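The chain that follows stands alone, in the form predicted alone, written as structure tokens.
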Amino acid sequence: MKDYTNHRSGFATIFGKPNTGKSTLMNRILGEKLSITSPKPQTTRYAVKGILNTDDEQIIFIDTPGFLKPRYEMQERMAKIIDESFKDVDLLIFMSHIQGFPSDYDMELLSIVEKARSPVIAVMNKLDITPDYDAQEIIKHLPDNIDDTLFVSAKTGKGIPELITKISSFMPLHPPYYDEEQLSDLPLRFFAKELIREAIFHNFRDEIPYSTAVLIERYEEREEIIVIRAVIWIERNSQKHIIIGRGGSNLKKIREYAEEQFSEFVDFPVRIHLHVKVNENWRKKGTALKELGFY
């Protein structure tokens, strides 16, 4: 049996406004796309959890939506996601630009940060874009318990190892939680639906990425391929003419790029089928958002 008395284990919650990079950041730091990315902010609606595994420590990272003021049901059902990722944890991780910080909603977010019962690191993030910086300039702006400063590129890399040793030392003694050979604690199923819905963020421009939730109806393992049969819901019929696009081309660009990217991730054959149905204003209804997994 291993011996597992200096062995590492612990929580670590990433947060912060929508798009700062916070799933790019956990994809880059586990080095496999756990999380779907999109230019487009609050891409990520669940709090998904990514496992990094070496021979001495486990560290669970807790990918969270970004933070808004909830306008609607499914957005007060994310806050609470957040909420709930604050909890137990070994250490947040606060994550901004470098480039405009702070702006108001950064203050906003630290006014929650200077509340936090854990330990608190900062993640400034697109040192690609932003080399030239003040450090000092932006510190001054973090709350006393700010246990520390980095600044990384998750697009790049750059500061990465640096950041990973970091957040190791917050990483209390204790066995592994979960399986060492596993990614996350989410099934398949979840994560051909995040990449069907990547697919129609990458694809679609406005309000059409928000008036979208998928459903996984069926996914059935075959000896040679993957089937998986799967709904979008839109909110409007005027949109399931745009979704679907003419001659079916518009879906057949998500059902593509959703098969590629999911067949990557499980490098397995895989077969997609998807419908579109309207489901009237489903981000206000609370019976659709528990079919969706928001309770």
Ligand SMILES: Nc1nc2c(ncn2[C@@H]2O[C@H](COP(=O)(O)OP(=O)(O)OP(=O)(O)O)[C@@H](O)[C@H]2O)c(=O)[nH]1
Given for the second form:
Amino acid sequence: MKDYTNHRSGFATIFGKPNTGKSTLMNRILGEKLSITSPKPQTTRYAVKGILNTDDEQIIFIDTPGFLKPRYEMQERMAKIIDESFKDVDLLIFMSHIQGFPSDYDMELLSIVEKARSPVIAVMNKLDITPDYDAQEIIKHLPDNIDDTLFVSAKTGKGIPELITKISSFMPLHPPYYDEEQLSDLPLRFFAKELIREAIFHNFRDEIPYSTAVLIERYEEREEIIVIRAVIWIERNSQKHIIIGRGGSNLKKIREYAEEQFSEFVDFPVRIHLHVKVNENWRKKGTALKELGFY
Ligand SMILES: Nc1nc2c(ncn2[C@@H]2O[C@H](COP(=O)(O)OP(=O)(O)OP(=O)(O)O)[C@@H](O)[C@H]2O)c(=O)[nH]1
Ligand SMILES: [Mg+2]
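Alright, leaving the form predicted alone aside, put up the form predicted together with this ligand.
Following is the full complex, with the preceding chain placed first.
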């Protein structure tokens, strides 16, 4: 039996305004693409847990949806997920990008930080595109209870080893919470769904990605291939031909992207069947949101 006397384990929540690179950071730390990313704000909709395992340590990261003022009911539920992710964690990681810091949103989030019961560090991201920053000027705007401020690039990896060491120093002595082989607490079908959503975020503009949801109807692990059947919900009939495209060309793009990405993730052949369904105003419907796992 393994001796866990000196083992450290704990939870670290990453939060910040949309588009600052929270999901990119978590993926970079884990060395796996676990949380979907896109240049559009509010890509992440759920708190996605990612688990970093080393010989004597297990850090559970919680990547939260970019915080916006509730506009739709869905956003209210996203805000609730963030609240939940603040409780009982060993470290809060406030994230922003260097450029334009502090925005009004940053200031609003920092006012929440002041009340936090857990230790907080600040991670200023996108160092690669803003190498000439004034550290003192940035630190001046951060509340006193911030333990440390690190400047990184989640994209290039600069500053990430130092950041991991810093995060480790906050982890308490504790046996691992999860199986040490485990990379996430979420089932594989969750990642299949998220990759389909990522394909939609990458291929469509304006309102389309936001008015779309994906549900996995069937997930079948066969001996030689994984077969997935998924439905894409859209809010209006007029959006149907956009998602499907001429002769199904857009749907094909989504399918091929998701098949390739998911196959890489599970290291196994994957076939995805997609279909599109109009579910009017699903973002405002409690039953629909429940079906998507928001509660
Ligand atoms: N140049 C640069 N771009 C980055 C860096 N980190 C993330 N990005 C880009 O910023 C965009 C947003 O990244 P995400 O990781 O999706 O951001 P997020 O904070 O998770 O966003 P939400 O889930 O919407 O809250 C993507 O286009 C990333 O490629 C970085 O260090 N440098
Ligand atoms: Mg994200």
